[in-house]
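One chain is shown next in structure tokens, namely the form predicted on its own.
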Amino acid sequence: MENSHVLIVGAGPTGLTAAVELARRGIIPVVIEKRKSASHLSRAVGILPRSMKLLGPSGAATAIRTEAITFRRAIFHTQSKQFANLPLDTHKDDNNRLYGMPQNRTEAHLRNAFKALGGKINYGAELLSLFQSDTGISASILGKAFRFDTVIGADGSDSVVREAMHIPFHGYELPEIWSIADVDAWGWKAPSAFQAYMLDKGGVVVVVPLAKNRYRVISNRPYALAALPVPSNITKLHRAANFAISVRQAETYQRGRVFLAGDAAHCHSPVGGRGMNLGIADAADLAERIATGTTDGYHSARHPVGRTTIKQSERARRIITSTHPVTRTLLRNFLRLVQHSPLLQRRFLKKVLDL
């Protein structure tokens, strides 16, 4: 393991973004990942314009753009009946588009950018313990002790870094079980559209394009594919799983020279598709601060953004999963109104794209 004064724990989108942005500034960090190899699973899907802008200087955004799906429309249904069809690609700036791609492919492009800048990822290297003193940070990795000046915890919601620093992770668990399925399917209607299906009793199913003929199906019911109210010609099931949702935020993103970013700092529901993008923004901000010696401003800059994102995500989740008939009727009527109002469409698009 090469010498470096920066250790990044975790090689997901957040850790890889931090690695790329540090390397681009002449700081090659040590990156460790406890998995034996790169993940083949896809968690996050949507990539926002702000993330693409942040990933532009390294070349990662260009590589992502050549492969990603551009979301053209958002189509909403009650059961199987469509009630609103909203454009997502009408912003006058062609760079302001919403892209979709499996997370493992986003990670692949970030890895390539990091390697091109001279970095490497140490897979199968698990952080066992972390201790910070006035003279530096001692990290036990694979049973060996290493010294670092700075550590970035990008190791997810069960962060070992956060636990080692005894940073509280305030929040709660949602009681319901959600489900996910990644599938190949042929002949899907509107293959470049985000599609949402409102079911009875607060149920919802969302279908998101990932690649040509590949889709992500998410539901707040136990079996996403079974909950889908329209027929689907599925040719391959990549994975299907249930998951619980935690809504939490670290009390502080910084303790001395140890920093948290991404899911190690905050986690929330997938509604709104902000999770990975929030982590990318954390990482880019932190990398610049490490390079410029302005890290003391990291927590005050990023913690409020995380708090706002969590509140917005929860507000949206409560609305779309509401069992109250008035709330669901108001949501449908609002989306129908947006469909027929260019002004509201522009405002809706600005909100979706986080501009």
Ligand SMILES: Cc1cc2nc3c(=O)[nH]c(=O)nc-3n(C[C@H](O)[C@H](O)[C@H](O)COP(=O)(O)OP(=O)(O)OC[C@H]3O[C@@H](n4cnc5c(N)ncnc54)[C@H](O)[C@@H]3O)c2cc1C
Second form
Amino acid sequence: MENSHVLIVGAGPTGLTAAVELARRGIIPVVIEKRKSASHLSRAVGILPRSMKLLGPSGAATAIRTEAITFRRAIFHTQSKQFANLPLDTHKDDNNRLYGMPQNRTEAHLRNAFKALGGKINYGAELLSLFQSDTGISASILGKAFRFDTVIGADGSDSVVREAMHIPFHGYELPEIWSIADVDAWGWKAPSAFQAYMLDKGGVVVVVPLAKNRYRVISNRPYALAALPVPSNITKLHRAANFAISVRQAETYQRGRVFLAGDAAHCHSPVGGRGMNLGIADAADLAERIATGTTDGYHSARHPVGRTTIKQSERARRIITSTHPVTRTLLRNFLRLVQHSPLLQRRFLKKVLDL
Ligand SMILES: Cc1cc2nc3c(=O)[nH]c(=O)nc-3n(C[C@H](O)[C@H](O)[C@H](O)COP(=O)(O)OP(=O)(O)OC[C@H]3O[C@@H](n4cnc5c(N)ncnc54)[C@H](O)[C@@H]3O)c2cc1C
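Alt. form predicted in complex with the ligand, vs. the form predicted on its own above:
Below is the whole assembly, all chains and molecules, this chain first.
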């Protein structure tokens, strides 16, 4: 393993962003990843303007932009009947678009940027334990002990780093099972639109374009494809899975010289598409602080942003999955109003794009 005073645990989007942003400032960290090779999972899709700005200086944003699709519209339905159709690409500045691509491709561009800066990812290297004392941090990796001055826990929601530092992860589990399916399909109506279908009893199914003729179907019911209320010409099923959702935030993002970022620090439902973007922002902020010796402000800068994002995502999830007829009618009426008001459309876009 190469010699560095900074260890990053986890090569997901958060760990890779921290690696790129440190390397860009002349600090090449040790990056360890317990997987044997890069992940092929497509999890997060939406890449917000703020993330693209943060990934600009390393060149990763340009690479992402050449491959990603642009979300053009958001279309809402009750069952199969459309009730609102809103533009997502009307902002004057081209940079303020919502880009989409499978998470494994975003990670590939971050890996390329890190490699171009002289970095390397150590695959098959799992952090087993971590011990911090006055003289530094000892990490047990591949059965050997290594010493570091600074550790970034970007090791996801089951973070070993968080556990080793005894940092509570407060929150709750959602009772319902959610599901996704990634499919190839042809002839899909409005192929560059995000489409939401409100079902009865608080059910919702969302179709998100991933690439040309490739879509993500996601639902708060098991078996997303079965819940879809419109016909779909599916030619290939890439992946289907049911999953449970935790809504949690670490009590602190910092213990001495050990820091948490991304899902290790916070997790919530996919509503709003904020998870990966929040991790990228944590990582960019932390890397700058490590390089400039201002890490003591990290927790107070990032914890409130995480708390607000979780609150907003939960509020949106409660509204779109509400079983209350009044809430559902109000939501429908509000989106119809937005459709007919340029002023409300600008405000809606600002909220969706987190501008
Ligand atoms: C179905 C689904 C849809 C989603 N959609 C969106 C979306 O549209 N937009 C959005 O912004 N977010 C979305 N998210 C959330 C997003 O995927 C996560 O927020 C994001 O992956 C978090 O990145 P991360 O790098 O913090 O953690 P992870 O991606 O979980 O990466 C952590 C890495 O650490 C490694 N690791 C773990 N333990 C160790 C160890 N002990 N030693 C070494 N390595 C270790 C893991 O193998 C993993 O590679 C979605 C999530 C899901 C499940």
